[in-house]
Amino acid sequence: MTDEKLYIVLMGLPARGKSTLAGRLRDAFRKDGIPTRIFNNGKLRRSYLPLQETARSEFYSPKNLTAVELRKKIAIMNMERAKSYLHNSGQIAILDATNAGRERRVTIEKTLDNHPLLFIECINDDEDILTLSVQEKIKLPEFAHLKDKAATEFLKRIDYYRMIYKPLKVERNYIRIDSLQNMIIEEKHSDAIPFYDRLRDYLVTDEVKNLFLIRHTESEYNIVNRIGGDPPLTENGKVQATSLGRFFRKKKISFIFTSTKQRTIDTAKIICEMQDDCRIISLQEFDEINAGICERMTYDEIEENMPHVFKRRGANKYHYVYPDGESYETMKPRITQGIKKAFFLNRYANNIMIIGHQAVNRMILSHFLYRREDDVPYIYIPQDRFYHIVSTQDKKLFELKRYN
């Protein structure tokens, strides 16, 4: 047991992943035997003030001087609790709050001056993720009485924080991180920071607790070997989807991510009907490879009518770009972005599912499994099985399982 101690102070606009990051860091440090505790301003505020008061956006207006003073008192109270924790048995105190303005951060620096202090700024401006994150935030009891106005009030709260927001720059020690990509944008450490290498490694690690990767069930194009398009499921495909739903009925699936294509959405709907609280999120990033001028053709038709296309793609399947379409290689950035979005929302849940397509699922698997590029287009993606994937700091699991 080392006697090193550290304050980690999170900052960033609401719904940027601060609290989830705080939880990840706490759990990771505790697994390493380092006593760590989170001090969340919002949780403390809700325990002292009426929820009807703290949910209103006007409570966060810089012009509401009474509320400004109340929030400052709560913040100082939390700082003192964190200081007391490190004075005793604690080694890492994580302060979880917006801390958007430089004035608040000066107070933190002056109050927590007895141990090294590191600021971490969470940045994420992806509109899809912001919308979905806000929808998760307003499920909290704090917003129940606002009903349909909850999202509007929360977005107004973000606007008020934006008015005073100052990015990290003059602070002695900080990390600015893209919380969607798990990518460090900028870092500065003027002082020796305990656990720094370990902390930095945690920040850039993609984590998914339980991902079930499924190919959509049988579509009308599958039975005639036709590619692309937007065909519906066959009757057999609906039976397969029902079997999937029954298989996963006892597992709580919080999110099912699909492409925007009918066959993935219809598969998801059947599974979702057997869940208690499940949301389907359709992302263009997971759309099947665009076959361009070959869309809706069979491979036999391509070989007969476009032999040059058939031959060239067969010789270099990963890199070959369909005329007016895509290749596996050009799909990679959008597939990676889709994975990042799914992982970000996985932080709100233990189990998520992606229902994709053959080429898409090959690319997703290649994100986890080492494969030479030339081998990626041949990864086995059956319709009667699924991949179960766990990828955390200390555990990697890949298994192909039957559901029927």
The other form holds:
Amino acid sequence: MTDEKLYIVLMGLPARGKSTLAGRLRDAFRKDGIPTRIFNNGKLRRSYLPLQETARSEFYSPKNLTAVELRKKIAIMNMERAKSYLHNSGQIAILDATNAGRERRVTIEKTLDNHPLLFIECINDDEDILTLSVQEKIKLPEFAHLKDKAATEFLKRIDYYRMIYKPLKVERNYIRIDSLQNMIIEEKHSDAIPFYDRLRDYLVTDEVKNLFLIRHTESEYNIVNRIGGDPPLTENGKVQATSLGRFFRKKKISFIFTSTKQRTIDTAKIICEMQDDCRIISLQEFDEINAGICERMTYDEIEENMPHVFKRRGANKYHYVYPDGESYETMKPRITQGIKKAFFLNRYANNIMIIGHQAVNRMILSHFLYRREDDVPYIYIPQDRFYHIVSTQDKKLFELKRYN
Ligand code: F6P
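Now that the form predicted alone has been shown, please provide the structure of the form predicted in complex with ligand F6P.
Okay, now the whole complex, with that chain kicking things off.
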């Protein structure tokens, strides 16, 4: 076994996914038998300083010199702890903090100079995700006393960090990662970095703890074979949604992602009503395939009135773009974006659900299952069953289950 040692120093504005990443890396390296520990500045700060003071945004103002000094002390304390961990049995020390300014990073490089050091910058500027992440963060006990001011205070804290933020550039070794896409944007290493290949792989691996993928229950259009539009659920659809709700009652679903169409939202509402703490997040990314000039028609009407469309789509369903609409192929980027958003928010929850549509769910399934492109538009998507999907470092599960 190798006895190489490494400092990993995270960097990024608050709510960019640093702590989740730190946890994922620690778990993965520990499973590989490499002693790894996280040194989190926020955790240390909370154990030394009164929450009444540190939850307030002013504590993070670069002009608040007393607080700047206190925060620096905490950071140095963690550097010393990390150093002593690697001096003993530890092999990887992960320093989890914003480390937004150059000055702090110079101190880190100078203090932790006895082993290779790699910075990882987490970047994510998606407004939807940021808003939802902030709403989750302020549920922490630390913010309880701020009541309805908590979100504003947290956003102000982010703005203060933004004032001193300098992206990684001159540091010797770094990776800049889009933490929503799990995609490396830029990497540079001037020194030999131990464990680099597997670290890189862990960084880009998507994880989902428990995803329940469901198709909306029966809509008014389903019973007459009409496509697209924004129809409501039928009475039978509401009964199906109630059975789903009962089935998932004990599962504790924290987020239900839907499209912006009422058939998915209404299915979600019925399920959510039977949960204690469940939030519906409607994303355009999960809207059904746009059938353009064929929206709201039945397949028979399309065949009769637009035989060329019917024939051409039948011959090449994956690639065929409806006039003024989409194809399975052109939908793919937005579906992938929706999946990434759901995965990002899965960090705040054990169980999440996506309530999608026929074509949408086919695309989501093809993200996990290998299918030839030509076969994707024919994946069977029943309305009386759901998929349960787990994809973590040590578990891959894919099952189609009945709910009633
Ligand atoms: O029929 C329901 C539906 O969700 C339509 O709104 C959509 O156009 C269709 O399924 C997608 O399935 P296909 O690609 O097989 O036409």
